[in-house]
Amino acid sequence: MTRLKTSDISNISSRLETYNQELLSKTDRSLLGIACHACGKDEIQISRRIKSFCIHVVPVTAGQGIITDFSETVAAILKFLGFTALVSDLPDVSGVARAFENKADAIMMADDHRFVGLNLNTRSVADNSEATGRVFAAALDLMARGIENRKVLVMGCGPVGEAAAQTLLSSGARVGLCDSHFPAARLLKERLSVYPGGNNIVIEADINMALLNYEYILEATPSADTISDRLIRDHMVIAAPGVPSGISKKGCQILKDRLIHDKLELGVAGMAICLVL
């Protein structure tokens, strides 16, 4: 999991409504709607359920410690979605205990290795990497107005890319895998081969050549500027959960409404809806 910096999240809370409008214009779905689409659930039914669902966000001091405003930003996203959410006034084990004592339905917390949500009633776990991959794949499906039978290049074969590739396969996409570490792509192809359509996955060894042959891209690498500005074409559509973004500022301007990228919002929304199910 990429460790966020305070500067990565400083403006998220104040821009939630603006970002929500951007998502609506690009996908015809809200932040909540995209997360529901990722889970295959009806947005109206989920909206009713989350009103009485309480999530405590518990700060964690282990490792490199608390990222300033991280817990507050997660809670702000949850409240925007309609959840009852609060940041625990106690960190670590004390915060978890307080959530149980206050009969919270779930907790969210992150250390240097994982960002998870835990449903305290069902004992289910929502992992941020998995949820992020699924929800960005769902966003790409919505931007494409249906991804079935379309070729999609998944860049980055870590946990986020794997979850995205699984989701895309389940939606009927034809998936190409690309990773700077070739064995990672090969191993992921082997793991995905058990899924319907998994035998048709291809590995793309040359990223520059691959970008010339794919219109739909899921950019899930932890590296900056993986997609060169000169390779961005007029009809290219990109969902980019990678942090830092693999698209330059100029590339973002070129793509405009054909790009979805954020550092926290969609992933948190995907986690939260998983916890309600």
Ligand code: PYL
The other form holds:
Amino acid sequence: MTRLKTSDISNISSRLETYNQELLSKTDRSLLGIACHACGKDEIQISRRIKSFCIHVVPVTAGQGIITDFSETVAAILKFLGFTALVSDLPDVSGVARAFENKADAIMMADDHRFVGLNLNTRSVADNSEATGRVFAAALDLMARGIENRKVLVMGCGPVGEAAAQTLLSSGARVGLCDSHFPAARLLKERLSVYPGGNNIVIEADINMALLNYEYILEATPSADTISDRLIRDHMVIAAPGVPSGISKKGCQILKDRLIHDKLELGVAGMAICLVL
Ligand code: PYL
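With the form predicted on its own done, generate the form predicted in complex with pyrrolysine in the same format.
Every chain and every other molecule in the complex is listed next, the one we just looked at coming first.
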């Protein structure tokens, strides 16, 4: 998992309304709406519940330590969605204890290995990698105005790519997998074979050849520039949760409304909505 840098996230809080408008124009749904679509929840019902749902974001000093602006950005995204959210003024164990003592409904916290949301009432766990894969697959479904029976190339067979592939299969898409480490693609194909549609997954060994044969792409690799500008075609639609982005700045200009990429917003929204019953 790529560790975010402050420079990756420092302008997120101030751009949330602008980003929300971009999502509306690309998918006809808002940040909240896409997250509800990903979790299979009714947006109106969820909107009513989240106003009184209190989430403490607890900074974690373990490992490489705190990322400046990380907790504040997570809290800003949650507040934008309508949650009652705050950054705990205590990190680590003290922050967790304080959340329980203040009867928070949930905690969000991240060390160097996992970023999770914990519902303190139901004990449910929302994992950022799983939620990110699921919510970007939902965004691609919305951009495609229905991904059923469409071929989708999932680039990157790690936890994000796996959750995305599983979500796409459940939406009726025909999934192709590719990964720079071929065994990762093979193992994921085996794991997904138990799901409906999982027996017609194909593995694409040659990524450049594959990019010529797929219009819908879910880019979930931890590498930059995995989709070179020259391979971007007129009808290509890309959901790109991978950090850093697999698409160059020039590629983003070519794709315009046919690309969704962010480094925290959709994943945090997907985690939070799936924590709310
Ligand atoms: C959750 C992000 C998404 C991509 N990479 C993940 C990452 O950067 N993880 C590390 C997060 C560390 C947070 C730090 C803090 O500020 O509390 N422990």
